Every structure is written in C-alpha cells, then in structure tokens.
Amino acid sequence: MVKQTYLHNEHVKLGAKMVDFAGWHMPVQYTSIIEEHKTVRENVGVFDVSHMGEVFVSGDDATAFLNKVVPQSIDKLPYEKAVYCQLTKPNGGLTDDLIIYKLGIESYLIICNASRVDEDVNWLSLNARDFDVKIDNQSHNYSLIAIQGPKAINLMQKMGYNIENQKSFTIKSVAIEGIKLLASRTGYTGEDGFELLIRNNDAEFLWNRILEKGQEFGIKPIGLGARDTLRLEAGLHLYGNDLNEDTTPIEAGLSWSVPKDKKEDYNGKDVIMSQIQYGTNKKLIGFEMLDRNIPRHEYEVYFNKEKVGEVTSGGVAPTSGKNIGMAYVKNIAEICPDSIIQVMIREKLHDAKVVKRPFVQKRNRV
C-alpha cells in the first residue's frame, strides 16, 4: 500500500502531478521542473518531504552508541548543532546517509532517507544490543516541511522567527505562527533554507501560511523533480543511486565528512582507514556532456575505449542549461576535471568533459 503524507490533500489541490516513490504518494511537480528549479535558485519554494525519516535516540549510553554506529565523531558535537553522517557496515559500504542533530544531553534526532527508515531502525537495534540507549522512530507521528532559497530569510522573518543567528546546521525548538516545532538550518538544495519538523496535525496549517506569506517573495511549491536537479546541481549524493551498501564514505568522495583521528572504533572502520591511507578503486566524479545528450542512471563510461564505470545520476542543469552527470569510475589518475570520457547513450558513445563538483556555487553556508 502506497502511503501519503498529511499534506497529500493539498497537493492535489495544487494541481500536482502525483508519484509514487519510495512507498510514498508524492508530488512530482505542479507546474514544470524548470520553473519550480528557478523558483528556488532565485526566490523561495516550499517543499513537503514528510516521507523522510525521523528517529530518536537516548538514553545514558546515547553518544557512545552513535558513536560505534558512525564515522563521525558525536561526542564532540555540541547542542544543538547537526552532523552529517554515514550509517556504516562493517564493509565499510552504507545503509544510509543521514543528519544527526543534538537536541540535548544523551538525545539525538536522525533524520534518515524515505527509502531507508525500516533499514535503518533495523541495523541501530542490532547495534545496540550491548548499550544503554532507547531508538524511537517517530517518522510516522512527524510532518516535514522545507523552505528553500536565497529568500527562505525573509520569509522566516515574516513569519516571526528572529534567525538572524542561527548558523547553518544547527536546529532550535522555536514557536512560529503559534506552533511549537523544530526548525533546522539544513536543505537539500544547496540554497540557504529550513527544514521545519512538526506534529502532522499542525502540517497543513503550517503550509498554507507559509505560502500564504511568501506571495511576496515568489514563493512556489516544489516537487520531486526540481528537488532531485537541485540537488545534482549541488552535487548532493541520492542513496540508491550515488551511495549502497557496497559503497564506502571514501569512494563516494565524502572523506571530509570522516575525522582521520577518531579513537573509537566503529562499523568498517578498517576498510575505511585504509581507504583513505592507500586510496581507493573507484572513485566519484563529475562531467559535463560536450553536446545535448542527456545522461542517465546506469548508463555505461568509457575512457581511451575501455568500460571504467557507469553514470549513478544525470540530467538537464536548469542554472547552466548543460546535461550533467555523476559516475563511478576506476580510480586512474589521468580520470582528473578537463580529461574527456564517453558515455554510452543509445548504443553509441557521446564525450563528456570532467568536471569538479559541485555544478553551481552553493550558497548554503550561513
């Protein structure tokens, strides 16, 4: 059975045009994905992504645990601050990647990917076995709504929030239009924005005054679609695509996100370490396409006339207007931003340029 949010309703008011993904009834878009995309590069839009997950963590052994479970270094995290993470196997590949947010001492908030929250809840309770902690997935009694864009500021502002120092990645229990929530300086955009966590009966409230408030801003709700060229543009990895359980932190060149000096030891661990030390196989990068094919998910790379890899996300860049795309390849040297590879499309191979990531500036960084 496909589940909706609690916002499904207004969706289709909004003319939306509805999918299902990952188990979820969702809105694809509700006018086009070049609009809705430019709506959130220039002004402000409004998301509903109420099918991630929400899961808490506590108890006197709640640090430690997370810290066994996780690349990163939670007991040096401070309150109220996030942290994006990993959730490792001992192969050092990934469940899932998530954003870890301290609420207080020994409390934690995880914010898991929709497709993963059973995976997830799942390897945690096998983790915890041996620790004093309690994991209380909430998902289904929480709606979660993301404003996004160089004009979410102002918006919040006029909605009565005074975040003028609230820095990036943090989160803070506020009140906004008489409602108590969590709003987290975080997105998926590469914009500035919040993500604000709520019970599911304040959602639809909350949403028509949010766009009721944006009109002036150019305020727009935004779908799957937009969301998911957002964040290519930016260069955000999509589990299931760009990230599995048999890709490790460091092949997925997210090594800045793992501390090179933490002491305790955690799932994969070894493989991870090593990877960093002696390098990696394979490696992810970025390309642009010399002529107007697109690239899609699986589609097969070559270099100098040899299979290295395959494309795990592509398409249109609505801010540049090129075809763009990210790919695993054989880790070789001369694979490096200006070198050409092919992609095979259509039984036929078209050069693409390497390129850095992310594709546009990201701006969302407060």
Second form
Amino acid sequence: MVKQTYLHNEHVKLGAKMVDFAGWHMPVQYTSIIEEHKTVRENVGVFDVSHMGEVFVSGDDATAFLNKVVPQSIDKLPYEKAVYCQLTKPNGGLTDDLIIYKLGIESYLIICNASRVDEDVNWLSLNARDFDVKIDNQSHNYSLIAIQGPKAINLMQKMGYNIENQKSFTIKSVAIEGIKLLASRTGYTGEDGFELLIRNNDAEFLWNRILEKGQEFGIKPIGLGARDTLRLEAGLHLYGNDLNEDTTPIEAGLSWSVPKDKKEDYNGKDVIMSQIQYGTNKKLIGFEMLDRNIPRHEYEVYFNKEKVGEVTSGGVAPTSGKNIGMAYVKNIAEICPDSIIQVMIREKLHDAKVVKRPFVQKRNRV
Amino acid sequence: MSYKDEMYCTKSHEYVVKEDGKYVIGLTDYAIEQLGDIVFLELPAIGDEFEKGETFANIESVKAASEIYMPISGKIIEINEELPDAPEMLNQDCYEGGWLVKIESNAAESEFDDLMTYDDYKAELE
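Next up, the form predicted in complex with the partner chain. The previous block was the form predicted on its own.
Let us now look at the entire complex, which starts with that chain.
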C-alpha cells in the first residue's frame, strides 16, 4: 500500500505531479523543477516532508544508548541542540543517516529517512537490549513541513515566530498561527530555513497559512525533484545513493561528523578509527562535467583509462547551470581537486573536473 | 493547418508529419510535459540512416534520461541545429520551432500501420 501524507489533497489541488517515493505518494514537482529550485535559492519555498520518520528515544539510559549506536558524542549534546550523525553497523557501514535532537533530560528525537524507518527502528531495538530505554516510532502521528530559503526567517516572523537568535541546528517549542509545534532550524537545501514538526491534524491548516502568508515573499510549494537538485548542489548526501550499508562515514567524506576523541564504544568504531588512521580504499568526490552531458546514478567513472568507481548522485545544478555529480572512486592521491576524470555516458567517455563539495556556497549558518 | 492536424504519433511519443516531400520528426507535447524541464538534447548527424524503432536521439530532463526512436525508417537530411544548445526551448514549443530532425524516407505503407492521428493518440493516453 502506498501511503499518503496529510497534505496529499493539497498537492493534488496545486496540480502537483505525483510519484511513488519510499512507499509514499509524493509531489515531485508543481510547475518546474528549475523554477522551484531557484525559488528556494532566491526567496522561500515550502516542502511537505511528512514521509520522513520521527522516532522518540527516552529513558534513564537514552544518552548512553544513543552513544552506542552513532559515532557522534551524544553525551555532549546540549539541550535543544541538533546533531547530524549516522547509525553505524559493526562493519562501519550505515543503516541510515539522521539528525538527533535533544528535547530534555534523557529525551531525544530522531528524524530519519522515509525509506529507512523500519530498518532503523529494528536496528535500534536490537541494540537496546541492555539499556533502560524506550524507542517510540511516532512517524504515523506527525507531519513535517520545511520552509527553506533566504526569506524563510521573514516568513516565520510574519507568522508569529518571535524567538531571537535561534541558532542553526537547534530545536525550539514555539507557537505559530496558534499551533504548538517544534521548530528546528535545519534543512536539506544549503539555505537557511526551518523544519516544523506538527501533529497530522494541524498539517493542512499550517500548510495553507504558510502559502498565504508567504505570498509577499514569493513563496512556492517545492517538490522532491527540486529537493534533490538543491541537496546535490549543497553537497549533501542522499541515503541509498551516496550512503549505504557498505559505505563508512570516513569513505563518504563525513569525517567531520565523527569525533576522534570519543571514549565510549559504538558500532563499527574499530573500523572507523582504523580508517581515520590508515585511510580508506574508496572515497567520495564531487565533480563537474566539462561538456553538456549529464552524469547520473551508477554511471562508471574512469581515471587514466582505468575504471575507478561509479557516480552515486548526478544531475544539473540549476544555480550554476553546470552538470555535477558525486562518485565513489578508488582512493588514490592523483584523484584530487582539479584533476580530470571521465564519466561513461552512452558508451562514450566525457571529461569532468574533480571539485570540492559543496558546489554552491552554503548560507545556512546562523 | 497546424502540425497537430496532420501528424502521426507513436506509442513512444514521437510525431512525424509530411512537409514538402520530407518528413519532420519530433516529440509530442505530452512527452515534453511528462519529461519536465529539458536540459540536454543530442541529435544525429546529417546523412545518418535509421530503421523504424531505432534510437536516433537522446533527451534528458532534470529528472531523467530518455531515448528517442524513429517513427519510420529514413535518412537524416536536416537537424534543428539550435536546439542542442538551447534544449529548454522544447518546453515552449515542440512543433513548429521545436522539431528535431527532417528525413527522407521510402518507408513502406506498413510502417505507418501502428502510428496514430493526434486525436487517437490523445485518446489512447486518457
């Protein structure tokens, strides 16, 4: 059974093109992916991301438990702060990537990928045996609306949000348009913005209020198509493409999210620590094509006529007009920023230049 | 008379229309609408020959890459040269300004058997 979010009717009314994604019937675009992409870079866009999973973790051992399942130091996470991390396997591979929010003493919220909720909950439960912890999958009771773009803050203020200086990667309990909700200053676009966690029954009202009050800021509803081009430009990973059970955070270029000094043991720690010390066999690189050809998921990558890897995510970057991608390649020193690699597209090799991620300047640090 | 009155369409969304003894080939408005923002187009070279059903061009939208098939067999005698440099023009007009190639063809009558008028094609899509 394909699931529908509580905003499904709104998407249909807005004329969205709907597709099946991770078991959900979701809007892929309303008008044009490129137009929607630019709206988020220049003004503000609203996304229905209710398909994502919400799992609450609480109990006396909640902190110790989370410390065991992710590389990040959850014991150092302050109240109302969020942290990007990964659920690691014993081999260092990833069950999922997620954001953990500290809601209170021994009380946390995990927001995870729609396609991985069941695996995540299973994996968490399996690891919870020796801990006094409650794992409460509330995904079916919550909707999630993201407001993203340079004018997101103006729109939030117009709707009654009055918190001074809510920093990036924090979560606050606020009232907007008379609705109590959790506002997290996070997103998946590289822009400033908020993700609003609400009860399902409030979703339709809030969605329409956002569109109404956002009009003066040039708001548009944004589908999953632009969500993908926005995150790719921002150099953000997509689980299933750029991350999976056979990629470690170090291989994925996520070393910044792995503390080197964490005392506690966690799943995959020995593999991950050894990779930090001795290096990895493969690495994730960013690249841009030197001609009009578009790299896509699973296209082969060559260096000096030898196949060295595969594209994991690729497509057009509407901000620069370039065609960009990310790929896992053999970890050799010669493949570094500015070196030339080739991507096999329709049985021909096309030159691309290795570049640093993100592909656009991120503007979400506040 | 517009293209839509005279053209024949394939199930894979190409159209072919006879004009001055040549055949003009392109993609239907339905195909373009389904693809969304067009960002890449690769056309064949003049002189290339293709059988009916063979891939003669490649098109990509932001979302995906697709192949374009010959509605009838023939030899490429003209291509819409400006399009590969500005493929987004197809989102505005895929007919009079947005045709892809012109061919000369000695296709047998039977090659037209599975082609549909635009009205039948639209009806088939419903």
